[in-house]
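Have a look below at one chain only, the form predicted alone, in structure tokens format.
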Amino acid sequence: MGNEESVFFSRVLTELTLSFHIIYATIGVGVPLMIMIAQWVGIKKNDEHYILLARRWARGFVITVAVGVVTGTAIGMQLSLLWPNFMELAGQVIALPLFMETFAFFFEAIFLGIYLYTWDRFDNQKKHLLLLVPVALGASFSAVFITIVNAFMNAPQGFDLVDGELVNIQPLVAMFNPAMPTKVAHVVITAYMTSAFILAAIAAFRLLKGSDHVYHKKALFLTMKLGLIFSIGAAIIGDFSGKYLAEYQPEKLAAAEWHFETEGEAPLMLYGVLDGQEVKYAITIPYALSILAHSDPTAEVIGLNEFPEDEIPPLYIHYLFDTMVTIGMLMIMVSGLYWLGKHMRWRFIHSRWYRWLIVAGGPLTVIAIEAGWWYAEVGRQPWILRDIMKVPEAATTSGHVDTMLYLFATLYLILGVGSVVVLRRMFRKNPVEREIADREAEVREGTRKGGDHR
């Protein structure tokens, strides 16, 4: 195998690791703060149904965290393995937030495995949440410092460049780059945003499917909910993130945009063709790249013509944008109708219909999840560590990564399969409404036990 054959099979490899991982770790990140806040709306409104939500979610989460593990520690693993020039210039950087990324998730998992212990032991359900708290910390703060680890090799700094060595390193300052506050509050609000409408979409197919009990239609609510305010906040975010690419990544936007010349009042483009530099058949919007970048419809964007043709990022990318955006402004709409339709009490949303597009709006944010990071990682081509080391120079000289991509491909699927099929028999065996009798027969029976003893 050649260099460039090695390049290739390890781009592919850490693609379909990323892009398989990314889906546990947004589940790992965004389900402990939804149950969380189904066990507090719970202890708030004395009302069992959210309690059992969160005893529900608790049970399905431990699952995603064990894939979770697994595909985390084969990204730990490729990172030495497919791309040790990388580590070897950029190791010593980026060995404080990887330790603390580990350190995070080892405070969540003790802390969740105390939680899920203590089920029925706390006279008072407010002790138990307090057990939550460390979990949806450590959750969140395990994506904060992988994030930083990206964010670094889109702005690094932090060190001197010296003989092709980075010397005189400053951890926190190249942890604290310019990248870091947008990279970091999209990734984790975001994860917020696809948890909840995953979980919605649950609800809401139990709901087509004949369940009408109102323990679904509470989740229903809750999270419909939970996600219109979280994906309010990654359009936000994701208006800083085009300002701060219009400052640092002039060429990732260009790319997206398909902007090849530079100049003012620049229109943003939706889909279309590209034909040569020729934008056919896409929806433009005028002024709105210049406001999205400066905030100033008349402000100047930096075209491609400013770069060289071997540093512009893949155009492709612009369509991975576009599915982004979309399936964002999407569930904005979906999730602001139900919202205000439960307050105006319009029937249309609860129609099969409007159901069933619920229940696609979990699949789609998880595509748009995906369609986010390979933006992220794609856009940054060709480097790796961008203005110092391409993706060609860090990788490994291996012969043999494309025997691991067809080993860690059957892996991903088993694990995959797997993580379904024991997800769907947990809680097929166990219907709610089954667990919900079960409750109250334990709660007469306890009343009685207490009668008899007075």
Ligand code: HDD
Second form
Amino acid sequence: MGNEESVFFSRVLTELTLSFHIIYATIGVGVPLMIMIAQWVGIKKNDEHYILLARRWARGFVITVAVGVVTGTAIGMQLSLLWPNFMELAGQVIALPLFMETFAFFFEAIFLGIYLYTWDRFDNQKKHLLLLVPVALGASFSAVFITIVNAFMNAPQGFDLVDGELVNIQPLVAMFNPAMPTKVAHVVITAYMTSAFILAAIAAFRLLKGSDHVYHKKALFLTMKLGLIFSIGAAIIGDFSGKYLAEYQPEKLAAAEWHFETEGEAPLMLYGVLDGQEVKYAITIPYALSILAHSDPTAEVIGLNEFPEDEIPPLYIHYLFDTMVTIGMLMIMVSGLYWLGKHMRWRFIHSRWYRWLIVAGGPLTVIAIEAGWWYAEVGRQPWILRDIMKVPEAATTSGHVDTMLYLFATLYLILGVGSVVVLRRMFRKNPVEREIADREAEVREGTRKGGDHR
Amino acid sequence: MSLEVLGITVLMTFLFGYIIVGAIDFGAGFFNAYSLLTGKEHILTNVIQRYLSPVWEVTNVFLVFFFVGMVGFFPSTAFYYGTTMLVPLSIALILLAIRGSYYAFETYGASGHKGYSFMYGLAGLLLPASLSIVLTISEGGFIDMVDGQPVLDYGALFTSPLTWSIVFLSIAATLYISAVFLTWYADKAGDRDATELLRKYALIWSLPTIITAGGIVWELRSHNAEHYNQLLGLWWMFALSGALFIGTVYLLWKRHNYGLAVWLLIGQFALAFYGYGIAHYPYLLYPHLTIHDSFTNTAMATALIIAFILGLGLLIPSLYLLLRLFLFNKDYVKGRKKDEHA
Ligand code: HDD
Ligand code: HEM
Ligand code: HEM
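Please move on to the form predicted together with the named molecule, as the form predicted alone is already shown.
Full complex below, order starting with the chain above.
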């Protein structure tokens, strides 16, 4: 296998592993927070339903964590296996957050073990809730640290390059690079948003499938409210991300917007097709690109023609960006209308079609996550470390990458199908109606709730 | 102590941690599968499940910590080992993934298919074998430099007796460590049948462990004389390690104080492991890579060590809490606390 093939297959394998990991990782970041909120609401309102909600979410969470952990271990090692030259170079500057991430995992793993196995150990639920705090913190901080590494790839700093050698290295400066604030904030808040909408989708689905239990209604209202807050946050921080790009990676923004000539009063183009440098059939929003880039409708936005041809990312990222933004706007509307409808007693939010829309929101936000990452990563091409190292220079020279790709693809297929099957079976076998009935019977019989019953 | 020695000591400590907790985990999976095969599952499953369930994710983090730390402190290892180890480590990753996820699927999803348990058990044996290849390669002689790129010579690797001794040692040691630990755990749980069975396994696997360990030293004499001579220089560590081994076996034989037996076992492996590691100094990969020329810059090393110390301040109390709540909690171990998971 020639080196070109190694590069190609390394890319495909990285894309595959990351795209698969990110689904579970996003759930891993967001769901602990949701569990925490539900359990907290349950304790505060003294409402068993919310506590049960937290408990059932936690049960499902174990399965997604497991897949998150094993695929994360895979990508962690693959970084060295597939991109040894990159890791050798970048490791000297950016190893710190990568190392700190393992502590975040450690912290999370320990307390997750404790949390899961102590549901009935404490008489005071608050103590049990307290154990979840380190889980949620650990998960969010692992996202923060890994995203810092990724931000560094987009805006490397904290060192000097002298004759191909890195000197004068400052690990903290490298961590706090210009890409870091917006990237970290956007990744974390979209993880919360996605988790909220996935859980909302489940509740809406149960309601559609004939259950009319108030448990699902409470779940739906809670998750939609959270989803609304986080999706508005995601859009605001997304807007800041655009401003970051305009300043530090103008080629990524220009490629996403098919913006060729540097000019002021730039319009935002949604969808459409490209004919040479001409954009056809697009939805044009006047001034919007100037506003996204610089908060000023007349500001000048740098166009693609300013860059050498071989440093322009693939132009299909336009569609990825549009997909992400469309889904973001759609979800703000769906959750906003739902929230408003609840207060105004609008009937349509309880209709079947609206519930189906909420169900669709779960997978859609996952698609937005994928589109966002693909946009951010492909938009960095041809660089692996912007302006310093190109992707082909970074890749392994090993000749067996293609075989490994097939092996891992099979693995992810098994894990993906396995996790869905196991989750479905888990909740089918133990529907919430029965669990609630069981608990009520237990209380009625006068057995002490929690503690050492049985 | 120079920064690179400090760095490698930290990493070795985590690797050692992984070897011990990983071995307990891998071996437990194997014994579980084996007991299914021989119809003795009712004896073992309970003890094994109670130990494994709350800690399986923690085990994995030890490994992640090791390889992330390795690339952090010694970035050049990414170049040498990363390029050459694609196949063996990918296989290890796949085994690890299958094992970890099926454990969760089985335990929490309660699918209860026997086939999974066998796969789980088998993966637990293949894993130490495939991970141990790294150790073999580090002895040198299997990597050629072609056009400035390291290339692994599979033919030499798979025909070398050294490779196979290390593979056998890793399997035997896994089962031995696991059996000794679980004997103690079962004893604490007051489960007589399980204790007896596991004690028997421990005694059975003690001999192959010590024989293969000796075999490796002997192989090294012809394979890597430099390492061999340095090992001889540290003979007292290995002698002490051997004495602790005898102590463990004696206690097991006499059915005496299994807790002490576990500590002696840990001491035995620690002495052998650090002895081996010290003798390896300064090479990370004979003869291409030493800890000095692969070391990261001082600024990064200092930052990593500070992060490490701060991290430990967070981890040690947490780990202590985990152990207290599960491993050393009488009610939990005995299964009297009906802690329902989620
Ligand atoms: C639920 C997912 C989701 C949603 C609804 C949005 N985003 Fe996003 N976006 C992400 C998920 C995401 C992401 C997966 O988190 C990315 C990929 C890499 C990153 O830093 O965040 C991302 C990257 C990303 C970038 C590139 C940042 C960079 O490369 O440094 C920009 C400019 C935006 N987003 C802007 C927006 C805007 C204006 C949105 C308006 C609603 C929006 N995003 C919604
Ligand atoms: C430690 C941080 C990261 C490193 C070192 C890294 C490394 C890489 C590398 C080497 C590539 C191959 C470049 C190419 O395909 O041309 C790549 C592409 C990609 N990465 Fe990242 N990445 C990081 C973070 C992430 C994260 C957190 C995600 C999200 C899941 C991600 C998603 C992707 C995707 C989707 C591609 C495909 C882009 C393409 O087609 O080129 N990356 N990344
Ligand atoms: C190149 C990119 C990435 C690498 C190298 C990576 C590495 C890892 C590793 C090694 C693990 C397993 C840790 C363990 O054993 O517990 C893991 C799991 C995890 N990763 Fe990733 N990761 C990447 C991308 C991401 C991103 C983008 C996020 C968040 C947005 C993320 C969040 C998580 C979380 C939360 C877990 C814990 C598993 C869970 O709780 O579900 N990772 N990752």
